[in-house]
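One chain is shown next in structure tokens, namely the form predicted alone.
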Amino acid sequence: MERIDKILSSQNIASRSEVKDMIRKKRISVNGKIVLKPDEKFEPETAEICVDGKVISFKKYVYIMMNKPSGVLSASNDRYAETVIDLLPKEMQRRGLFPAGRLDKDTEGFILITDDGELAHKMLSPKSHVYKLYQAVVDKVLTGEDVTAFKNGIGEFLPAEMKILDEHTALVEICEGKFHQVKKMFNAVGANVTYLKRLRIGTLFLDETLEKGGFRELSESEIRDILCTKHGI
């Protein structure tokens, strides 16, 4: 059971102070009855909550796939730079949203935005073996020796799978998410990454219909796919 003002504020309907004013004006009803106090408690997942006669669809958590563009920070907020949260419309910027895992400012592709900390922890923990797939373009000719080096593990990083697409382009799959990991692994074999894009998390690929900066909510089956450990390129 949760307070009605907390429920509505969690859904980005209104702030708690605004909810109080709405209650005073008798704009909120639950299960057909007008709410009289902001501290009245209800079961948010089963109660029919209405604002101005319109039923509110309660979501405990949200899960948003975004095709992150280059130049945008993987952060919830920043005083000086645009973040992935800033790209969302105001009605979707509910309290507690954060990017689950980082992509460097100049890296593009699939980033998950959510307010579900438990799922994010499972997705990011190396122990969960949730693999992430990247496409990288580098400034040297890639060889079978580079593939072997990645397979054996480089320095502090666990073994990773690499598949060469052409002389300067490769797919790389990792189950960690350490700072600048893919770039550092290529640096270790004498290559600088000039372009990097995340294509997949778990078994869920980035929606190809999403333009840079585009986003959409995930379905329940897609959320499960994010935590799948199946991998391979």
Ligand code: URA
Contents of the next structure:
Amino acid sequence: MERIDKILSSQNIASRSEVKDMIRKKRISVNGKIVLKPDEKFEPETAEICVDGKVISFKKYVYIMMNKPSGVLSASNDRYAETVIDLLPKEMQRRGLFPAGRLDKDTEGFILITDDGELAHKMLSPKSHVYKLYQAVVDKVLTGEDVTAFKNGIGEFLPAEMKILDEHTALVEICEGKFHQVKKMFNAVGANVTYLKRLRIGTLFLDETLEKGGFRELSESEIRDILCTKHGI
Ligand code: URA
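Structure of the form predicted in complex with uracil, please, following the form predicted alone?
Complete assembly follows, chain above in first position.
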């Protein structure tokens, strides 16, 4: 059971003080009865909550796709640096939101922000075989030998597919998420990564209409695509 003001603010319907005001104006009802106090408690997943007579569909978890800019930390909070959570508007900064997986501070692209720990675990576990696609720009001319080295598996890393787009640019698909993995793999073939962007998780591509720092919620089918194990560049 949760307080009605907490339930509605968790769904980004209104802030807790706005809910108070809405209650005063008798705009909120639960199971057909007008709510009179903000501390009245209900079961959020089963109660029929209405605002201005319209039923609110309660979402247990939030799933946000963000186009992470370089220079922002993929962490929930940090004393000094700006985090991906700081980029969300206050009313979306729901308790417990975290980035599922880490992109380096200088890496751009698709980061999933959620409060669904189980989905994050599935997405990140190498056992789940959820592939992530990156675009990398490197400081040496890439060759077929580098593609073969990736295919055979570099050091501690599982075999990975790499496709050369031009002399210095490649796509790389990996299903692990080890620390600095893509950079380390390129280092092993004598290349330094000068730009890195994540383009896809599972079969879901970054929405290219999102500007840097832009975000949007995912639909249910997009959430399923994130866990899809189909791969290949
Ligand atoms: N691999 C890296 O080296 N860095 C990232 O941010 C993601 C994958």
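Only residues modelled in both forms are compared. Positions refer to the first chain, counted from 1. Please read these numbers as outputs of a predicted model, since none were measured by experiment. We call the rigid core the largest set of C-alpha positions that still match within 1.5 Å between the two forms.
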Splitting the chain into two rigid parts between these two forms - does Gln181 land with Asp207?
yes
